[in-house]
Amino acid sequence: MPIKKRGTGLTAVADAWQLADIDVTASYPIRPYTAVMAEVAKRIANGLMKCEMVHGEGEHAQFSIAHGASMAGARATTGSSGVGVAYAFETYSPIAGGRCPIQALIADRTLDPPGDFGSEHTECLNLRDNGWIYGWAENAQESLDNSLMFFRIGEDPDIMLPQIVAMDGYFVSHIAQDYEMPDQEQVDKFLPPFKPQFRLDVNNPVIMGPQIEPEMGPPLEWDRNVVMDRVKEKIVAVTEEFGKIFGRKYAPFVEEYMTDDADMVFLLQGAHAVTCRSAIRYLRQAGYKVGMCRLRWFRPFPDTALKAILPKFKVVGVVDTNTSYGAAGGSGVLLVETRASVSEVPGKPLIQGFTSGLGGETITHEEFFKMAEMMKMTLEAGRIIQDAVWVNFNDYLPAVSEVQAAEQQVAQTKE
């Protein structure tokens, strides 16, 4: 029987790894990732998990250990945060290019500077062009569920790609929440044992990771591109099957909230969606026809889904909790990807860029109210008034009477 639990996003992923019966996990401490390393170590010591834990001397070694384990045929996991993710950067393309489907947990943390340890998506998004598949979980339950789904997709013989279970550091990784740990029988039905077609074996020698001639490079890169496109079909099928077995149904690519009659929507990913939903309910009371679109996947980017969904709206406010200095549009990575996705779509909406929630800051109700007011001004003007808005730094709000009314509604509700 499934077990009702209270725990963090990190303990939820440890539950998923236990249920998946992983063979090897490679560790090196850096907060907020460290807690999952400690949790797995405790379970191994208590006999709940039978995997081998190998402690690296740094993140580069840590990911290399998982890489080698996967090449030997093991279901392998690892993870990191912030500057630790950056330190291991050399390993990411070889792992993906070698078709080694390890799973990494990344609990987001800001890069230095400012080095304040808060949640921010920048470090994980820096991996976006290395051939890994990944998306952000909103809460502990989705962290567990994503881990199982990502194993299933990444280990598929037609895919064989590494995955990142991404979550907002501290907001998801460390805040206790209620979630359900599924039954082992359910997981065994959903996730078959990992049996790669090729692995390092002294009795059946193969070559992995060889140096190649220049003319061999383009076909290899083309194959990696084809495989990434193929992932989208697997996501749809696996998400549907997951819902049938576990009873929790997710949108394959984009979750919509209060969008049926919306003129404007926030588009974002990760845990700030929790506050966004709450803010939308207050904004609706204040007369704003606003909704939310939450991305469940970042790679592969859900461009096809967005082409179908976003033309329903007049203004899309893309909320970036990352930095990409000098990027087109002056905001972050999500703005660039979203605009590119719908650039050729007839009747496309105005796409406004917002940057907020950096350095571990919560995006508050008041900040969502500000963004909604600016989106409304954009809607009324029929054009982008200001290309990039860093919320609280260069807002364009000559008057905020309606926002103030929404704030008063919040205050009255609290009373």
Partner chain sequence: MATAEMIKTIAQAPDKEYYLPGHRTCAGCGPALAYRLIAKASGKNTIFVGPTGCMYVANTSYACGPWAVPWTHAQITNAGAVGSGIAEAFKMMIKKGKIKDEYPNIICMAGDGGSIDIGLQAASAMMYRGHDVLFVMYDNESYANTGIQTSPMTPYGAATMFTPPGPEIPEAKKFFPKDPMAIFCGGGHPAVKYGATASIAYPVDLMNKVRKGLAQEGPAFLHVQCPCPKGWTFPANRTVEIGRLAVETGMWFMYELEDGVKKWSILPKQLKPVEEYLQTQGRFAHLKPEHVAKLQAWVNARVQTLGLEVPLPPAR
Second form
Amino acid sequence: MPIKKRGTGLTAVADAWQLADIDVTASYPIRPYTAVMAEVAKRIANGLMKCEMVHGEGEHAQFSIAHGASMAGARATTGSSGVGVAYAFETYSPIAGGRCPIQALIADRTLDPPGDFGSEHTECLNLRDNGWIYGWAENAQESLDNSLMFFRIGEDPDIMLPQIVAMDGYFVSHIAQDYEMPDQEQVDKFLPPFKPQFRLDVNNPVIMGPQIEPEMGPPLEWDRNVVMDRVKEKIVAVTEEFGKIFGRKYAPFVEEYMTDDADMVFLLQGAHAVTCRSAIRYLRQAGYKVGMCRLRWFRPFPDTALKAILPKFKVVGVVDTNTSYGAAGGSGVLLVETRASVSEVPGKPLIQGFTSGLGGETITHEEFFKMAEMMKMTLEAGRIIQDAVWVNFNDYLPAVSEVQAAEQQVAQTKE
Amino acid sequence: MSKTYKQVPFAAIVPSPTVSNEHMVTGNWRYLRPVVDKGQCTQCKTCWIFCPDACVDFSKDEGVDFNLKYCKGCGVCSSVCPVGAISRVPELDFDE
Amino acid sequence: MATAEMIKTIAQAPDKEYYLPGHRTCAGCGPALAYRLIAKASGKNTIFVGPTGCMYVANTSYACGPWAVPWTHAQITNAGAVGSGIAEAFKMMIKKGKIKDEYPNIICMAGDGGSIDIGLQAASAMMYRGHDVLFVMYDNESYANTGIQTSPMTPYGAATMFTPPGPEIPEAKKFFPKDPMAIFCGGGHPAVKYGATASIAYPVDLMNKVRKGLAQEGPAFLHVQCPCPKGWTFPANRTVEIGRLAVETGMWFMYELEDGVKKWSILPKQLKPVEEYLQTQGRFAHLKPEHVAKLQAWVNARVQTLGLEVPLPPAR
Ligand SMILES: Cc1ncc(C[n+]2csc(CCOP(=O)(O)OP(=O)(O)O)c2C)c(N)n1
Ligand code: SF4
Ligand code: SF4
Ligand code: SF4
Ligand SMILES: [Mg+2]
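Here we have the form predicted on its own; I need the corresponding form predicted in complex with its partner chain.
Okay, now the whole complex, with that chain kicking things off.
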């Protein structure tokens, strides 16, 4: 019987790891992800989980330990946040290129400076080009479910790629919520034991990760590229099967909210979707025909799904809760990827970039309202009025410009 | 124009060799060939243990022999032989 | 602790090779000889972790390798961590009955850079945590694979690509090397019960130290001096001779530290002047008498630190 529980995104993932019977996990303290390791440590101490927790001397080591364990044939996990994710950077490509399907939990956190504990997607997006598959969960339940689905997809013999269960630090990792912990039997039906085709085995010796001939380099990278595409098919099949077994049905790539008659939508990922939905309900009452598209996956990026979905709308407001200084469009990573996804699609919408929710700030109702108002202005103008909008900093609302002009005047008269 | 690439196994994982690594044949590096004077050889196996390339074959019956397919001609075997039984002969002096 | 089966003579060394012919290490490569002897001593039930360095690049280019046992690449930074992960995976999977394997010998084969410089953190942590792994530092006294640059093990006075001699810096390399045995086995890593120095010039001793390290439950450390004809600039046939000369001149010491107790493997009756060693290698060709004297003084001081009782050559 599934158990109704109250917990956080982190305890939910600890539940998933328990159910998945992981063999090795590697820890290093950094907030906010740390609590998952504290939880796993407790369960090991109490005999609830049979898993070796190796206390890494840093994040680089954590990922390396999990890598080694995976090559030996173990189901291995690790995790981190913020600067810790950055510190491990060298290891990401060898793990993915070695096709070791370890799972990392990243409860995201702003990079230094400003030395902020709050959520921001930047650090986790920084490792996007290495061949890890990942997406953000919006709550504890989805974190648990993603963990199980990601193991299943990543360990599939046709895939064999490492995964990141990403979640917004604090919003998902630390806010207590209700969720359901599935039954062991259900999980065993869904997730077979990890049995890699190759492992470090003295009776079947292999050489892993040799240098290659120059003519082999591009084909090896081509393989990683092709498998990324194959992941998309697996996502569809596995999400469907997950729904059948566990009764929770997720959109494979993009969750749409109130999009049926919408002429403009917010496009975002992660926990800000919760506030976004409620802002949309107010906006609807005020007559805005607005909806939301929430990405369930960032890698592989759901470009095919967006090609099909986005032309329904006139304006798409991409909300980037990350920085990519100097990026095309002057906003964050999602804007660039979204624009690239639909650039060649006839009837594509106007795609406006917004940067908001940095440094752990919630995106408030008011901020969603402002963005909606700006999207409406864009819609009416039929063109992008201003790129690179950092909400509260350079909004192009008339009211805002008036206030700014007034402030400037005051400042000048003081001089 | 199409370029030819080489097939690469999954994750570049390859089987371990059992006798020798056929993909890196190094005998053609050699310009001085080790030659043993079996009359002098005391079968002490010193040359055998010190070859970095495992190219000194040894058996009780045949004594010392060299794996010329891989021997790089470094001369370590010759230098360590306590009785000077291994000489280094220029490759050009050999017909084959 | 299992007892290691000791090899008494060269003739007794196992015939079977696990580091096979077919690798493009330089002719006369000391580290290659070390690999061969270590693989021979450890046998079939062994897994090697090979961080980036000559013993990765020169052994595996062209999507192949010379090992008859499982081998995996690691980054130059993380051999200790990858080894730790492999060790704990085996322990846990065996405990859970997920695999039927016997616990293997896990050997990290790291260069001096991969052990004591950029790889130090991972090596130290593996030893601190007490994983059942043998960490071998094959020491060719430079970052060799990148074209011979100075490392913390490069001796004082050696020329490398990053330490060329010139009028402003006549002695080339200015610093004296680190002491890995002191770092890993000097009491700072209590889980390490066995550590030893060894040399390719003394193969039976080396193989026995490998076996002792592996028989140890928990981490063990082996620091193996491996002359490198290319980096030290000497003819390829002199690899073993130079290894011996290092021991005879006190540029290398051969001892074990078992449970903190020092045991000399080779006790020279008298040390030859260090100059005899320096003369054999092009990397020291530029040294002036005052530099040689400085190096001799360093050797003499090492002898005292290590508690070796031997008549010393004068440090002029
Ligand atoms: C993070 C990182 N920095 C630098 C390098 C470049 N690099 C490749 S091999 C090598 C030398 C390794 O030296 P050492 O560990 O002493 O082994 P050796 O080559 O001497 O056998 C270096 C620096 C690398 N591979 N990775
Ligand atoms: S010359 Fe070198 S490679 Fe050839 S057999 Fe002698 S030691 Fe081995
Ligand atoms: S070292 Fe010399 S004497 Fe000994 S086995 Fe080799 S050839 Fe014979
Ligand atoms: S440079 Fe030195 S260590 Fe590297 S392969 Fe050549 S001899 Fe061996
Ligand atoms: Mg080196």
